[in-house]
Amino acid sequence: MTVTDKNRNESPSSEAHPFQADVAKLLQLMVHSVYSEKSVFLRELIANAADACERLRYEAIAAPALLGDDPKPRITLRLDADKRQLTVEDNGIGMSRDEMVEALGTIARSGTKAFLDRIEAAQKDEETALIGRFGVGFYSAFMVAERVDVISRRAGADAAFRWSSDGQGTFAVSPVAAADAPSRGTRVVLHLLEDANSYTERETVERVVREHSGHVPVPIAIVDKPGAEAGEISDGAALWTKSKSAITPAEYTDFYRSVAGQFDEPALTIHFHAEGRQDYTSLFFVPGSRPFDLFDPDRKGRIKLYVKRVFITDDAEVLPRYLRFVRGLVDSADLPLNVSREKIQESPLLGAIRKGATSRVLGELERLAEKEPEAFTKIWDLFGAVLKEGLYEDFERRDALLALARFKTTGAEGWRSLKDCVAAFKPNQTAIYYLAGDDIERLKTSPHLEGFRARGIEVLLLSDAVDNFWVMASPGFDGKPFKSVTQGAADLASIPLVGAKDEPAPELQDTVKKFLVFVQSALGEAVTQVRASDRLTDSAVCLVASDKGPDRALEKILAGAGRLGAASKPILEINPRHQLIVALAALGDDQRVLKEDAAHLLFDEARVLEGDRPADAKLFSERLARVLEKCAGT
C-alpha cells in the first residue's frame, strides 16, 4: 500500500542489524519527542550532507579522479506532498556498506554520549529543551519521519546500498540498484509523518534552510515537486572571507550554530584575516554555554583547519588546549593543500599559525575585560576553570592568563582580579594569599581564615580542581608570592587587627605554654608539631602543613593518589587565647586523663574541620563519652 511497506519487504541479501544500546536509546528519544522545534532536524540533515561534500573534496587533492565530471559541491532538497516525502541529497563522499552500519548503527560522538548521559539525570521537561540546544546528529531525522531510507554511493565505488529503519531498533543493509542510487553520494529520504506534512511545502522548508543553514559552504537547491526545476536557497559563499562589515550579527550567530554544533548565542565573535609571514583568516567563537565535551579525557579542541577554503580536519590543533571552548575555523593561505592530515600537526606553518591565534584570542578576551567586565566575567564564569589550566601549561603566556583570572575571595562579592587583590594589600602585607579545596561553602567557614578576616586581609578562595597544580609552580604576580593561609607560620603578626590600638600582643601565659607541650607529647607521631596560632580568632585549632612542599589542599590530594609517605604529618596549631584552651591550660596534674582526652579530641576536630574524619572511630567514640560522661556527673 504506502512506501513504507515496500520498502519493509527487502531484496534476499537484505540484512537487519540492532541498533547498538546508545543508539536505541536515542531514537527512543526522538519517536517520543514533544519538543515542539523539530525542524532541527534539517539543519542536522545538512550539516551531514555539507561535511560528505568537503571531505570530498580533501579525499579528491590526492585522487583527483573521485570527483569524475560532477566537481561542484552540491545539496539538493526535494519535496513530494503527494508521497508525504522529503529528500536530503549530496555528491559528497558517500558511505560503503561498512561505513553505514558503523555510521549509522553506533554512536561515535562522544558530544552525542555527554547528551544521552546527561538526558538520563534530566527532568522530562528539561529534556525537551536539551534536545534543541544540542545536535543530536542524524537521529533527529525521527522526530519527523516514521521510516527513513539512506542510499548511498562511495565516491569511486560501483555498489550502491540503501540502509532503512522505523527507528524502533533495527535497521537493515541491502544493495540497491544503480539506476536507483545516486551516481556518487547520499540520498535520505524521509517518509514523514502525518502531522509533519509541512516540510513538503516550499515555503517552510525554505525558511528553515534560511534560518538555521544559510552559511553552510555548500549550495542549497530545492526541487519543490517532482520533475522541477531546481532553484538555489543558498549560494555557498563562505561567510569567513567576507569582510566584517558585511557581516550581520544574525549571520554570525547562524554561523556558529553551524559550526560549533551549539544552539545558544556565541559570547564572544573573533573575526580576523592576518597577514605576513603567515596569511590566514579566522573566525573563532566563545560559546554562550558550556559544550559537553569540555570536561573529556582527551581535552580535544574542534577547530576546523581550511586550506583554501577546501576542509582538512577538525583533528589539528589549531589552540592549545586550555582554549578548546573556543569555536570556529581556520583557513590558511599558505599551507600546501595536500598536507597529509597525520603530518599536519608537525607543521611549522601551522605553529606559526596556533602562536598568532593564540594570542589574539588572548588579546580579544583582554579587551574584553577591559571595555565590558560583565561580558568578560560571563566568559570566565564558564570558562575560567579551563583557562586556569594555561597557567601550568604554557609558561610564556602565564603572566597574561594572571592578568585575566577571575577569583571569588573574602573581600569582595563576585569575580576579583589579581590587580584588585594588590591594590587592596594591607599594611606589611607581602603575599597574596590563598586557601584551596574542593568545596567554595567549607573554604569560606574554615578557621584558617579567621586571623586574616580580623585583619580584613582578603584571601583567594579556590575551588577547581586545577588550581591546586597552578598555584604551586607559579612565581607570583605583579612580584608578590602566592601563600596558602593552610601553609607555614602565618606572619601575621606585623599586620594589624582590624579596629585594634597598637597594643603588642600579649605574651603566651605558663599554663598554656605548658598545656602545649602536653599535647605535643599525648599526640607523639601523630603530628609534627603542636604549637600557638596567630591566624586562629574564634576556633580553638587547625590544622597547617610545614612552610616548604605542599600546602593542606595539596597534601590530602597527593596522599589520596598514595603519593606521599608518612613523612608529610600536620602541625597542630592552637589558638591560646580561646576559652577552652586557657582552661584546659589551667587543669591540675590529677586531671591528666580528661586533658589526655582533650588534646586527642582537639586534633579530631581539626581534622573534622577540614572535612575529613576522626583519626580513630572508635577511640574518638571512647574519648568523648568519657568526656560527657565527667559533664553529666555520672
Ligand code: ADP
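Can I have the other form now, the form predicted on its own, not the form predicted in complex with this ligand?
A single chain, with no partners or molecules, comes next.
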C-alpha cells in the first residue's frame, strides 16, 4: 500500500511494492521469534548507521569531496514523546533511490530462498557486509514500530527519497523535498507502538545504547525533545581499542565494573590484540571476589562478544566453562553471525579465537603464579575449585592446569604446588598420595594419614567435589602417578619412619594373626578382607577400597548418585600393634561372644571415622552395652 500522511511532504510519484507472501511470513517470524528481546532493534539500527559512516570513510579515500564540509561521522538519536517517535540519523554514505529499493526491498524482490542466500553470501564477503545495505536487522524495528520511514540522500547527490512501510504487506518509495531530508546520510523514523512508548524516554534509550552500542566506532548523541541541544552519550572510542599504555588502572577498573557488574577491584587484567589469520581484541578481567553465579548449574560464561565494536551477546562461549569466572569481552573483525546477529555461528575462526583466548588467560595465570605468587594465591582461593574442573574436562591443557593447581597438604601450611610436593618426595616414594573427602578438617584427622605422617610423606588433602573425578582420570604429574591413601595397600614398608633406626619391622604375634582371621569370620560378607595395616600408627582400624575401581570418597559419591547401585564391600585394616588389638587378640575361647561384639564394634568404629553411621544402629547399641557391662563386671 502507498503510505500517505498529510503531515509529510510526499511526491505523488510514490511507488507501492508488495511483499511476496512467503517473505511476509518470514518477516513476521523474524520480528516475533528471531530476537530474544525488543531492545536489540536499537542496536541493529545503530549498527547500520555506524556501518554507513564506515562505508563513507572508505569511499572518501578515493573521493574526498563526498565529505563536503561535514567530515566527522556522527549518529544522532532524536526523541519525540508527543508524536511517539524515535529517530536514528547518521551522516554516512546514504542511499540513492535504486540503492534504497535494492537494500530495503531485498526481501520483497528476491523471495525467501534468495534472501537467505544473500545473507549467507554477505557474511562471507566483508565488503558486502558493510552498510549502505540494510540487512535483516533493520526489520527488527517492526517489533516496536507500527510504521517505519527511511529518508536518505546519498553522499554527493541532490535527490533524496523516502521508504515507508508498516511491515505487513507493502512498502512505498517516493522522492522527498530537499528540506525534509538530511544533507547526507540516512534518517530512520520509528512511529512507535503504544507499548513501546518508553523508547521516547532519555533514560531508557541511554541505558540501551550504553549496554549494547556504547563502543561503536562513531560518536552517538541524543536529543531528548524537539528543539533541545544534542548531548553526547558515546564518544565512539572503545576502551579496548586503545593501547594498554594509554589506559590508566582507574579506567580499567571503571570499565571492569561496568562490563562485569562487580563492585570490587579486578584481581587480574588481560588485554591483548591478536593479528594474523585471526584479527580480534580481548579484554578480560579476573574478579577480586566470587561472582554470585559462579556455581550456577548451567556453568555459563559471561564473556561479551562484539563484532566490529557492535555488541552481539553477553554470554558467548569464548572461554571454557572452567574459566567462567573470567569477565570481559572479545571484539572480532570478521566473525560470522546467524541471521538475527544474536548467535555466533560455529566456524574455524571461532574455534581459533576460543583456543587463542584460553591459552592467553592460562598463560597470564602462569605468569602471575611465577612472578606474583601472593596475587595468584588470592585468585586460587577464590576460583581454584572451578579451575580444577578443567583437569577433568580439558585433556589438552591438563598438564598446564596441573602446574597451576594449588593444594592443601599435610606437609605445610598454605597452598602447595605439585612441583613443591614432588620436590619433597621421600626415599623410595614413587607416587603422589592424596586423601579426598568433603571436609578439610575431617581429612586432617583421618587415621589413613597416620603411617604417611610417621614417614614424613606429604599427602594432598582434596575437599572439593570435582577432586574425586579429575584425580582418578589423571595419569599423574611429572611422571608420578596419583594414589589414594584410602585405596589398596599402602606399600609403605620401603619408606623409613622419621627418626627410626634401619631395623626390620617386628613379626606379628601369632595371637594377632589368629584374631585377624577371627574378625574376618565374624564380619562375614560385610567386608572383602581383614588385614594388618602398615598405614596405621595411632588408630586401631580404618576402611580402604580395593586396588581396582574408585577410592572410598568417589565410591560414596557414585553410590549416592545411583551410579554404582551400592558401594562395594570395603577392606578392614587393623593396626596389629595397637594396644586394644593386642588385648583383644589375647582373649581366650571362653570370651568368644565378647570377641565377636568387639569385631563388629571395630568395623563400626572404622565407619564412624569416615563420617558414616554404624552399619546397624540397634545392633551397635546392643553390642556396645554388652561390652560396657563386661567392663563394669556386671
